[in-house]
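Take a look at this single chain, the form predicted alone, given in structure tokens.
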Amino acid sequence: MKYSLDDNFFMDYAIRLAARNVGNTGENPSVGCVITSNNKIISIGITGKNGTPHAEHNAINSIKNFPINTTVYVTLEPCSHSGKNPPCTNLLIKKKVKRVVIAQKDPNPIVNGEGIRQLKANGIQVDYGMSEKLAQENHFGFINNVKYKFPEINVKVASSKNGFTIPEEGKKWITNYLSRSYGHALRSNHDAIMVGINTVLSDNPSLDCRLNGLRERSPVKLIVDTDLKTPLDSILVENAKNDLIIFTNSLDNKRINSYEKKGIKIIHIKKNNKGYLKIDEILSFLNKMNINRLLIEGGSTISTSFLKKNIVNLVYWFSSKNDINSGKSLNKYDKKLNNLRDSQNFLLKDSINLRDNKLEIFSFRKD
């Protein structure tokens, strides 16, 4: 299928719309929708917060007088089943749209081409596969959960120029304000954020998004804490609002009850043969929770444990222009993490200047 310049423009717009709500649509993917008539945009829509309403409904329901000769550009195949939301195909058929252009088929077994079939059966022209790779970036976590039963996993690293991930004594941060602001934006477009117990004990983080306008998009907080050492007076525990989960191997019921009284969910996870919690069990739990995008923001220990399994999609590496000269050498986990730059498994996707800091984005080689 050869697409026109107008087709490319409208689908590109739909993809950029979808990017706005990534990490904010619950179990559903963030989908963008653009509706045109006579090659003019008459409405747009994005999947709503926690997945309701769907993008097509948002776009269609904002049109008072629905015109004839309409083309709908949508980044993912319209749903054809009833769940928390009514079928989008029914609405498109009811409005007698002329053409639907779809970037990507929905791999969900309850859709998987059925939406396309229904539209065609009702005389609607359907074209699909346009800008599929670009659209997939917004749907990647959802697709991963459907196909592989675990979410999209991204890692955030902050280091000195010479690769240290722990600040010098007496300093709180390695990177500058711009890097930290970018990091907060990353939190806003992920469903959950994970750290290990060492980060909790050393940094006492809050793990929320503190950018104006995005505070309500703070992710669910996850702590990997084998022996359940998370302090009850830590910021994460004190500020918990049914949004904190601790993965542990501990069976100390008295201590577990202390957390549960504060609304914190404690999930028992088995250990592997090295004494660490089993990552596969954690990921299976997150899949059942419908977590589509996970950001790992812990230290080098937890980051490398995920990286070595080759299940990480992107690495966001923030580095300062300065070396850390504390008289110590890199620990073994920092050494493993720094090997990423020479790894054949990851490609440098982008490099962004943040004044005296640099952000390098590495993507996992999928081919």
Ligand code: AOF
Second form
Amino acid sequence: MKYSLDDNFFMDYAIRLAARNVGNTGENPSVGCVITSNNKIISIGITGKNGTPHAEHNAINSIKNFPINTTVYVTLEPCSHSGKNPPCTNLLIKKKVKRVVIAQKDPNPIVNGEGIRQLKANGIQVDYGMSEKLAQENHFGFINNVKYKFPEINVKVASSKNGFTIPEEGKKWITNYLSRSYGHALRSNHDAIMVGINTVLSDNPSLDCRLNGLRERSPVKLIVDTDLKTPLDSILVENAKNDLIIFTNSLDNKRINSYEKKGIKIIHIKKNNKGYLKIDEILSFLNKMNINRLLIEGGSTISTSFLKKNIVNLVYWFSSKNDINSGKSLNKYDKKLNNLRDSQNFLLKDSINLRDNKLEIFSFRKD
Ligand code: AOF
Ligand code: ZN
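Following the display of the form predicted alone, present the structure of the form predicted in complex with this ligand.
Whole complex next, starting from this chain.
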């Protein structure tokens, strides 16, 4: 199938729409939908918060008089089953849509081509596979969960020019305001954020998104804390609103109880032979919780363990223009983390100037 320039324009728009709700659609992927009539956009839709309604419902239900001759551009194959939401195929068929253009087939075994089949069986022209790679970026966490039973994992690193991750004495931050704001935007488009106990003890972070208008998009917070040392007076514990989970190997019931009383979930995880919590167990827990996208914000031990398993999709590396000559350095800490530019596994996907800071986005080679 050859797609027209108009097709490209409308699908590109649907993909941009989908990007808006990534990290906020629960177990569902964030899907974008654009409806046109005579090559003019008449409605748009995105999968709603926590996955309801589906993008197609959002777009169709806001049209008062549904015209004939409509084309629907949708980033994921419309669903054909009744789950938490009614099947989108039924609605498209009922509205006598003329053509549906789909970027990516839904790998969910209960859909997986059945949506396309039903649309075609009802005389609707279906074209699929358009801009699939681009669309997949928004669906990636969902697809990973369906196919491999663990979420999309992205890592954020902030370092000095020469790879130090702890600010100079007397300073609170390594990177500038723009970098930190970008970091907050990353928090808003991930379902969950993870840090290790050392980061909790040294930084006392809050891990929420503090950009105006996006605060309610803050991710679920996760601490990897083998011996349950998270201080009860840490910001994370004091601010917890049923949105904090601690993974631990501790069986200290009295201590466990004092977190649970505050609505914090304590999940027991086995240790591996190095004495660290087993990542696979944590990941299958996150899969069951329907976390599609996980952001790891450090420290180096946690980030390195995930990188070593070759399961990290993107690394967002913020660096300042200055060298720091003390503290913990990534190049001393772990070769793999510091050598992403030369790594066989990662490609430099993007480099963005943030005033005197630089953000480099590395992507895991999928070929
Ligand atoms: C669509 N449009 O916007 C999304 C879809 O439990 P339910 O009913 O919400 O169904 C969940 C499944 O629907 C999900 O696993 C995926 O296969 C599909 N997501 N489908 O037609 C949408 N988000
Ligand atoms: Zn649907």
